[in-house]
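One chain comes next, on its own, written out as C-alpha cells in the form predicted alone.
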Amino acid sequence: MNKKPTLSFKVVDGLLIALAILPILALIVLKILFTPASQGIEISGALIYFTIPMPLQDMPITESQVNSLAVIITVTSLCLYITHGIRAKVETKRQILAEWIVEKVEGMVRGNMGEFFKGFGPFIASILAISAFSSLLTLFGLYAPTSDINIVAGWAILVFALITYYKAICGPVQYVKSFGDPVPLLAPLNIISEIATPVSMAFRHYGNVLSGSVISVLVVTALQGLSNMLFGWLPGFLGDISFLGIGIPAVLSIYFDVFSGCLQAYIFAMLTMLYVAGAFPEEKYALKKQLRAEKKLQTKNN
C-alpha cells in the first residue's frame, strides 16, 4: 500500500521541478537582454556574453557554453526528480518510467555494444538526452548549443578518445598493428579514417541541427513577404498580420526542431556505440586475459 508522501518530500519535489525549468528561463531572459534589435532576416551564430583575458588568447563565454550547461541542471534535475523517492516494492508513475528508461537504454546497449559494454548505460543516455534537450532548446526560442560546431566536437573527441583506449586495451604494440588490418599497405588509409571518425561524427549532428535552424528561418522569412504582398492592402493592422506565418512555422518547428534534433541524438549515440564496440578487439582482449590468468596461476603454482 503506497505511503502518502510527506512534506519534506513535496518540497523536495518542488525544488527540483523548479531547478529544472529555473534555467531555462534565465536562458531566455539573457536572450532578450543581450540580443541586439535587428530588422528583416538574420542568420547568426552564438552571442558572446563576455570574455575571460586569458595569456595566450582571450576565452569568450558564449550562449553555447551558458545554454550547455542549463541543458546539463535541466536533465540534473529531471533524472534526481523521476528517481526521487524509488523504493523496491513501491511502484509509482515516476518509477515505471524510470525504470521503463533504464530497460530501454541498457537492452539498446547490449543489442549494439555487447555484454562486455553494458555498463555503457549511463553514458550512452546521458549523450541522447543531453544532445535532444540542446536541440530542443529552439521551441523556447533560443540557440541550440547542438547547433555550435565547438560543442559538438567536444562530445566527438570525447568518443574518439574512448575508441582509442578500448582499441588500445590490449597494448600499445597491438594498437599499432591494428593500422595494418588487413593489409599492411592500408595502414595510411586506416589512419585517415582513424581521425575522420570525429570529424565526421560532429559535422554530421552540427550540420543536420543548424541547416533545420537556417532553413526554418527561410522559410518564415519568405512567408511573412509574401503574405505581406498577398495580403498588405487590407485596411488597418489586418495588413500588418502575417496569415501564411501562422500555423506552418509550427509544422516545419516539429519536424527539424523536434523529429529532427530527437533523430541527430539517436544518431549519435548509435554511432558511439558502434564505434566503440567495433574497435574493441574482443577476441584478442579474451586471449590476453586468459594468458594473464594462466600465468598467475602457475606463478602461485610454483
Second form
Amino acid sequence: MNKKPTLSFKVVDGLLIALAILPILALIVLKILFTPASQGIEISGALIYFTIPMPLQDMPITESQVNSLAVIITVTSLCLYITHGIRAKVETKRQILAEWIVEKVEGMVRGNMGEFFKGFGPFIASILAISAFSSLLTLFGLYAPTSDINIVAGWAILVFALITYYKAICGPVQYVKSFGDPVPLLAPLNIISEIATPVSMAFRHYGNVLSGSVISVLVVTALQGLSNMLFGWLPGFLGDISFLGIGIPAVLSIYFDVFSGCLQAYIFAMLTMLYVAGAFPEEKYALKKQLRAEKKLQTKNN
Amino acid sequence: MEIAIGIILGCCALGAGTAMIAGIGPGIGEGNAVAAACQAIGRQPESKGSVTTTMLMGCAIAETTGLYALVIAILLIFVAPNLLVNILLAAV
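What would the structure be for the form predicted in complex with the partner chain, rather than the form predicted alone?
All chains and molecules follow, beginning with the one already shown.
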C-alpha cells in the first residue's frame, strides 16, 4: 500500500536537502569574500581564513579544513535523506538507491577483505564518499580538500593505525617478529616499507588531484594568452574575452575533476581494504583462538 | 644580489624539470600494464570487469614513483624559491 507522505515528512525532507546544499553555498560565499583581488590566474595553496592563537604555534584554519567539514555535513545529510522513511516493505526510489549502495559496498568489502572484516563496510563507504565529494567540490569552483596534503595525510595516518592494530592483534611479540619475516636481515627494509605505506597513499591521492588542477590552470592561462594574441585586434571588450577558453577546459575538467577524482577515491578505498586485510595474520589468529578455546574448555573441566 | 636570486630561481626551475624525468618510468610501466590487460581481455572477454579493476589498481601503484617526482617538482617550484631567497636575505 502506497501512502501519501505526510506534511512533517516533507518538511524534514526539505530540511535535509537544505542542510546538504547550504554548506556548499556558504563555501562559495566564503571563497568570494576572502579571495584577494589579483590580476590574472595564479596557482596558490589553500586560503587561510583565520588563525587561532595556540601556545606553541598559531593554528591556521585554512580553506581545506573548512571545505572538508562542509563536505562531511553534506554527505551526512545526504545519507540521512536517502535513508529517511525507510521501511521493510514499501520501496521508494531512494530506499532502492540506499540498499544498492549498501549492497555494493558490503560485497566489495567481503570480496576483498574476507569474512572477518565484514564490519568494515561503513568505514570504506565513508572514505569513498568523503574522498569523492571532496574532489568533486572543484566543479563548484572551490578548493578541493584532497589537493591539500594535510587532509589526505590524516586519512593515511588513520589507515596506518588500522594496519598496525591488525598487525599487532596477536600480541606485541608477534608484531615485532613480523618485521623479520623471511630473514631478520631484512628488518630495516621491512620497517621502511611499513612507513612508506601511508606516505605513498597520501602522496598518490594528493598528487593526482593537485596535478590535475595545476594542469587545468596552466591550460586555461595558455588559452587566454593565445586568444588574446589571435583576437586582440577586436574592438572594445570583445578583445578581452578569451574565446578559446570557452569549452576546451571543460573537457579537461571532465577527466581531471570527475573521472580522476572518483578513480582516486576508489583506489584509496581499495588500497585501504587490501593493506588492512593483508596486515591481518589469519592463520596465527585462528591458532590463537583455537588455543584460547582449548584453555577455556580445560578450566571448565577442572 | 639580483644575480644570486636569479641563480636560485633558475636552479629551482631546472631541478623541477629534471625531477620530472621520473615520469618516463610510470609511463612505460602503465603502458605495459594496459597492454597486458588488453591481451587478457582479448583472450577472455568474460573477465573484462575484474581485469579492468586490477589494471586500474596496478596503474595507480605504478604511478606512485612518478607522483613522488611530481611532489618534489611542485615543492621546488612553489616552496623552495621563497624559502631559499629568504635564507639568502637573512644571511646578507
